[in-house]
There are 2 protein chains.
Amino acid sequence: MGAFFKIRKGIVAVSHTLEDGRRQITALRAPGDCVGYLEKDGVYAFEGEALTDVEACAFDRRRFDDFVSVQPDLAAALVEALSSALKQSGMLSLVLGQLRSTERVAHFLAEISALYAERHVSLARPLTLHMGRSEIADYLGLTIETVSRSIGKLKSRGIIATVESGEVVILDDQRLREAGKVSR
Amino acid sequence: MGAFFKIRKGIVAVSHTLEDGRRQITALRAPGDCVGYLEKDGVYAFEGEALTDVEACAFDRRRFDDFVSVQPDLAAALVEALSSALKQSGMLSLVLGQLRSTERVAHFLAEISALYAERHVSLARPLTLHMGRSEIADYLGLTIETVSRSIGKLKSRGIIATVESGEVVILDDQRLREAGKVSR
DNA sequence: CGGGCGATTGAAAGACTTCAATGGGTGTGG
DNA sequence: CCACACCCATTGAAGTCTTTCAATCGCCCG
């Protein structure tokens, strides 16, 4: 309570669950990102789930805030991190509100591929998602069946392939990003 | 360019549009909020549209950042504003990803009612939305027809009513929030 | 080899969208 | 002052997409 974490290794899914059990993963956090920063009266606004083994630094919220106030650089970094998270969150809204199922899955694969490459989670292909169909579904606002069928469509279009271990191989990054409506 | 705005009066819709014309409104901003803060290389990450007449203060981005670095209080306020926006954005993802059409519309009405009351936009009822069906649709990831039908359902359930001018009367706030899955 | 879990696939149902037509309100011009 | 055009919202019907329900497959583990 009153603590937040900076991830050093691993992937964390930030989510929110309704009383009836429906869950939305609102963000994926990778090494360098912070989780648990948004709270109110000691109650976290969202839940966090480790998708892989995670190594993180824990900070005491109060002390950190005090420290920030005398460290302008740190404050700037915090603003930068929050701005970036806000941009990503807006993009997720765009995906959830406007894209069709296969577009969402394509977007997701392109996004996670870029994220992992950027944060050195695993530069190897095939790409290990670290998420089951259930997590992907909860992230994209779809059911596991629809996610499965969308992956099938991308495979049949020759854009991706899967290996027996469940990992994904991106065969055509260009077309994957097009299919996922990824701007640039 | 390089400027951002703090809203003094009016409502602004922050949005993002795909090449094929699909648009998602990712946030609604009211007096006290800032818009145009998220940019990259002088290019704004999102678009802004005034839903009403708007009065705002413009800040030069560079000078503001410099000023922030010597004003810890201002930095803290900025962090607070961004945190709040991030929470709201996560909630929108939840709405878009998990709620059905009528739930989304109910959520929207409850949210906008609370927002306007809180920011003194208009304390009067009936509630003036300041948004046409088209904007509501783009905010909720629905079509104008579905929005219209959902409003009809809420009316037939006796939760809301509309007056000829198009304004909305919330007859049962309790049930509206339940229908919109609004936590508290 | 049997059980269990996650992923895939099929078929039917449901929700939302699309296309089309109608109605109400406003503003302009005759 | 009324007719008409226009815009927005509503309503109906058909179509598309996604979900739901069910069954199957493959893999790992005991």
Contents of the next structure:
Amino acid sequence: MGAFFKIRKGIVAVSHTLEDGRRQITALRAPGDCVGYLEKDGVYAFEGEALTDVEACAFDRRRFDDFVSVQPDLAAALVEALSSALKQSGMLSLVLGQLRSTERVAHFLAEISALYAERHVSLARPLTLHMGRSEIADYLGLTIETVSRSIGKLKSRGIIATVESGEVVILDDQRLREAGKVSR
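Next up, the form predicted on its own, please; the one we just looked at was the form predicted in complex with the DNA.
Keep in mind that what follows is only the chain, not its partners or any molecules around it.
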């Protein structure tokens, strides 16, 4: 068993690379999140890539599991963290399976804005995505060209504006959330 990590600062993209080289980003993790917990036979289930400067605490998995077994509050917190990660994965499955491309991009922008605000990653405007269109495409199961067209559509609707590559100004937060809403 290896180490797992709790992010203290920064953004990490969690992904899986297929044998043919294609990559699917499965999650974005921010301060307070754990990464690297899922492993089998010393091999991590997913890869992690720092999108920003990252500070993290490393924990030896075996020693941590032993400690958690006698600390019910810590065990409950770990269950809550893993449940939250599972909920986020389920939501991403809904987004990928049910939303059209522009809706996916809108959902992503609303999600990343909320995540950064919640975790105090970046309160500055414009919103710095810390991801290029290639990473956004890998996260949303789209091509780079489709991400670009979708951003263009959101701009033409007056929902967002782009300042520089990787920076977005959300002009209408309510319309952005509505554009990327998953129906239940």
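Positions refer to the first chain, counted from 1. Rigid core: the largest C-alpha set superposing within 1.5 Å between the two forms. Here the structure is a predicted model, which means the values were calculated and not measured.
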- Query: Relative to the superposed core, what is the Cα shift for residue 166 between these two forms, in Å?
  - Reply: 3.7
